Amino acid sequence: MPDLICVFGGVYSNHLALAATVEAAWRRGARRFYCLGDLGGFGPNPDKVLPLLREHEVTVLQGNYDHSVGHGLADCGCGYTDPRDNHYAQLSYDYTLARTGDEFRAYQRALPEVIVEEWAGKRVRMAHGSPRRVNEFLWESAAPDAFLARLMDAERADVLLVTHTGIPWQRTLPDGRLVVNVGAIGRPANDGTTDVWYALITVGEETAQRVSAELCRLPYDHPRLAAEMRAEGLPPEFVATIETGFWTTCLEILPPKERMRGRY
């Protein structure tokens, strides 16, 4: 029998999103659950996630914003370079840091900055950004096969997993290795919808040696989100997100192709 599991990046405080996220894939088979990074920012009550993560025994990688808050720096570290993208990536950054408890700023002290397993005698290499810098945005339209494969060759990788830029995409190399950008479950895709992405990566099909991935959509309870959003006076352009499913803000770092997707 195949092997399913779980991988997923940008929990962004939606913890409505992490709970679903989890009972959907354990619905589908999984019993084995990866978060690429980034557990806070962007929604509100960041405390929330971390009883979700210990309960579902999430395994987890740090992303940017839980090196920052672990260690109480002054930013996200997310990797604008835009005035305004840093605006609202401060904004957030101050709320999750100033609302995130001890107990959870040491848990995310202490995660694994590179997560490397084999899965059916494949090299996988998990990151959250790219292997070379955690905040390194891989844009499928700005990443070309031959970069891709560079990336996998310096780490000897034969499935690279990321998240950070929260537009899933997935792509199979000309040699058969497989990258994939799992997206984000904290906030939508920017096209439209207010469903969140994660991905089932399936172990051992059809042979011993197979790994693949699918990317799936998720529904959840993103109106409940939202009036949290309000209560906790985050910034209506946030709110807008969740309820429309195009991004307000932090869109001057899109590729052209990735924002012509969106509203804005």
The other form holds:
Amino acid sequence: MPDLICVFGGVYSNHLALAATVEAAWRRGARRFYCLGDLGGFGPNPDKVLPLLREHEVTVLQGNYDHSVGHGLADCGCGYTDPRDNHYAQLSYDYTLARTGDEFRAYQRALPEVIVEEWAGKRVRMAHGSPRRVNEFLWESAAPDAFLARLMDAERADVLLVTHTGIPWQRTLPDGRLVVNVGAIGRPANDGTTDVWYALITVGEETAQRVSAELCRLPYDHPRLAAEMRAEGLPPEFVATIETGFWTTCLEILPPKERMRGRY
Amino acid sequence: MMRPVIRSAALRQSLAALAADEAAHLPLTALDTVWIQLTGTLCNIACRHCFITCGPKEDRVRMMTRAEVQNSLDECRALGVKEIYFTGGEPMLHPEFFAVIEDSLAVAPTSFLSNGILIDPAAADRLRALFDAARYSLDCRISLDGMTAEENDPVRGRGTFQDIVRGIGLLARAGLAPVVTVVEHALGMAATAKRSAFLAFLQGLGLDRPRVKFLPLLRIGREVRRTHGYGDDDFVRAGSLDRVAAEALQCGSCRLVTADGVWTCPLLLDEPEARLGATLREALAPIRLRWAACHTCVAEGLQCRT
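Return one more block: the form predicted together with the partner chain, after the form predicted on its own shown previously.
The complete assembly is shown below, putting the previous chain first.
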């Protein structure tokens, strides 16, 4: 009997998508939940996320946002270079930091930076950005096979699970090792739909040694999130992303292939 | 062929006086970025701020053959390189330019740095086809040094504004989104308001996803004659570099491949002593930040990568 594990990242304060993810994955048969970090930012009312993580016993890894909020740092450490991107990132970060209570900050501060599991005899390395740097972006079109193999060699990993970019993809390397960017449940993937994405990892199907991934599209109550964001006075550009599925800010970091799929 | 002496005598003297131990050391953290000097110093124009003095008659660093590039690409794959950039000179002068780009895209995401003058409708269509066919991203980077001919042409040459803008327009029509790089050759060019104006200007050329990258001036090469070189104090002393600054330096994660061997970075092509070996594998040792240009990377956070 294969084991189903739900892995997601980039919650970005989207408590509605978090609840919907857990429900959808549970219905599919998942009984274990992992979050690869970035609990806050972008969305409204960050403290609504903590009770859900506890209720569903989610194992959480520390993202750059969680590290910054947890330690009350001056910025999110997202790794943007463009001034406009940094302007919006700062708006989002200042709001999130001000609205995150002490208990959730302490929780984020204490999160582990690394999670390693052994599933079906495979060494599964989870990281927020990449195994070597919390805010390194692993985009599908900018992560060559040989480079990913180098990162995994250094970790002796058979499976690598990451997030941070917000756009999901997966690839089996020529040597059979699996890399999955689980995407983000906090905002859509710049594909013109309002859905968000999580991953279901299947362990032990077909052969006992097999680990495979399915990237799952998830509709959720995005009009309600948009209304909540407006009520909180978050930038209209952020609300537009939730309502259209296209990113409006932080675009300079996108490699050309991923950028061309969006509207801006 | 002799390399030109490009620094002031005073600076050369002060650098010579700088004992090897005095310049900061930098290890190669990881070889992520490989630059390939595809056409050597051969270019179809001769910009007055060119930091490696390229031009139509500048053949002191020769063009690489497709086979030589392929050897480097094989090394890139073996070493797990993350991204590849083609530069020159003007890379599009290479007789097998499109084939070389295709070879590279099979290994890693690839960018090329061009002045855009050689882009005609057929070239734009070929680039679009390469973009669509590759698994990895192809990025076109076009250099333009102003929003008007009056601003650009005194630096890049008479008539170049019109030709470059036409090339950008052709890429836009082909559905590509080039990064336009602007050297800050006059004060205040990279200011936020100017940046916004530049993005709007690019939108006016048909780029619905305008991208711009400002680069600081490098006071070497032909720029020394246009304005001036570095001052005697412009070098990076050991101990002057904190960990954060050191980690941000591109030479901690890049190398430059040329027809004559592997150099530290694209800025140091004219420094024979910045040659690290014949192959990438031979060029993985720590380097010394002993060159005046290193000052710009440290002081202004210059990243040649996009």
